[in-house]
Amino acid sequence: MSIKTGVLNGVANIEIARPEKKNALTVAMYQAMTEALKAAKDDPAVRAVLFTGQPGIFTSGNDIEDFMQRAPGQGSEATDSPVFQFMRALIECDKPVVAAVTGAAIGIGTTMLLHCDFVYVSDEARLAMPFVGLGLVPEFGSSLIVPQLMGHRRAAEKLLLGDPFTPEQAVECGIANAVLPAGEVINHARRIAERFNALPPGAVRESKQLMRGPQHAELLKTIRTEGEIFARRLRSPEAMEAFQAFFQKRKPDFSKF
């Protein structure tokens, strides 16, 4: 399955554990993370959720081969696919979500961080959202949230050019809380998550809801629009060229478009 889950001291851990494929996410892995998030939400013994990866890699994003074999369909079918079910489950989790980013976080590996409440990145981390370079568009509400965090011009560097950014830049623009040595990230993130064992859970849930509430409807609308365009772009000639180039280990040629 490549997703390991468990509850320890009030914290539901969701570990992405597919290092041989750089923690690339498959449909089955999205389903497992969705189930884990829903279980954590419904379990009164769980006070927080902790996402972790592997040493040197959080996730390289979608497993392209798996994703293309099970690509979401058009219209409402696109937003009912496993990846969008995961998106909704993360957004709707009413308990604090902490992420420990121990290395590269590519594509949805970065955009999912936008929906975590606490993000701690290692000094070896590298974040990137290279959707446009694959003939696609931003997803998971990133076209709304990233410009709000960075301003339009810096967001254009990250979303249109796909420029990677450093751990320090992630903190500066508000995606992450702090940069830590690689060997300390997970333990620090766990300590933060465990602090919620000593706080009143109802007050925490309602405070999180208040913090997210004003933008919730707009966020869901943006994700739905992004998803419909993303699904259409998956079948575009530009995306086909990008994916073929990926598998053939060459640079894509967009000069003919």
The other form holds:
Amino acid sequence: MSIKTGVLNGVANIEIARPEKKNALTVAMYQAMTEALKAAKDDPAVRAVLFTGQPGIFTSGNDIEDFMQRAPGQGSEATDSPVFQFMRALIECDKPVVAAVTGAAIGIGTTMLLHCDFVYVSDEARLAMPFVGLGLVPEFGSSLIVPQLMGHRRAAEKLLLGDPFTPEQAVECGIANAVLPAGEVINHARRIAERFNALPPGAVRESKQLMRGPQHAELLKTIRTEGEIFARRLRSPEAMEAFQAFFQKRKPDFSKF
Ligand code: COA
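If the structure you just shared is the form predicted on its own, then what does the corresponding form predicted in complex with coenzyme A look like?
Zooming out: every chain and molecule, the one shown earlier first.
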């Protein structure tokens, strides 16, 4: 099973566990994570959610084979797809969400961090949003949130060039709370999540709701627009070239476009 779930001390842990494919996320894994988030929401004993990965890898992002074989169609087929359902459940989660970034977090691995409440990164972690290099576009609000966090110029390095963030840069620009030694990141994140056992859940829930603020409607609108363009681009010749190059372990050739 590539998603492991369990509740311990009031914390629902969602562990991404597909190390042989660098924790690449498949349709089935998005579905399992959506179910886990719904179960966490419905269980009053759960006070916080904790995402973890494997040593050296948080997730390498969407499974590129799935991008090629199971790309959702346009319109509602795209916005009801398993990845959309997962991200919607994450964005709307009314309990605090903590991420322990145990290693590389690529593509949606970084995008999902933008929607967590607390992010702790291992000193071995690398974050990257290489969507353009894959013939794609930023997703799930990252085209809005990343420029807001760091300004247009630095966002252009991350979103247009796909340059990775060091763990320190992730903290400096506000994507992460702190950098921890690799062996300590999960325990630290768990301790933060467990602090919610001592806090009143109603006040936490309503405060989180307030923190979304008036910009939440703009975020949802951006996510819809990004999703439509992303779904169209998944079928583009540029994306096909990038996906094939990945599996053929060569550099993509965009000179013909
Ligand atoms: N989708 C599908 N398979 C993936 C994958 C992904 N996102 N990321 C890694 N894998 C697979 C590789 O194809 C390889 O499979 P194989 O052993 O059958 O050849 C295996 O996982 C190990 O990956 P590999 O690239 O050899 O490991 P690495 O340590 O050299 O590099 C990464 C690790 C994460 C840097 C690299 O795999 C990578 O860049 N992955 C793609 C990231 C990406 O572009 N994600 C999509 C963002 S939208």
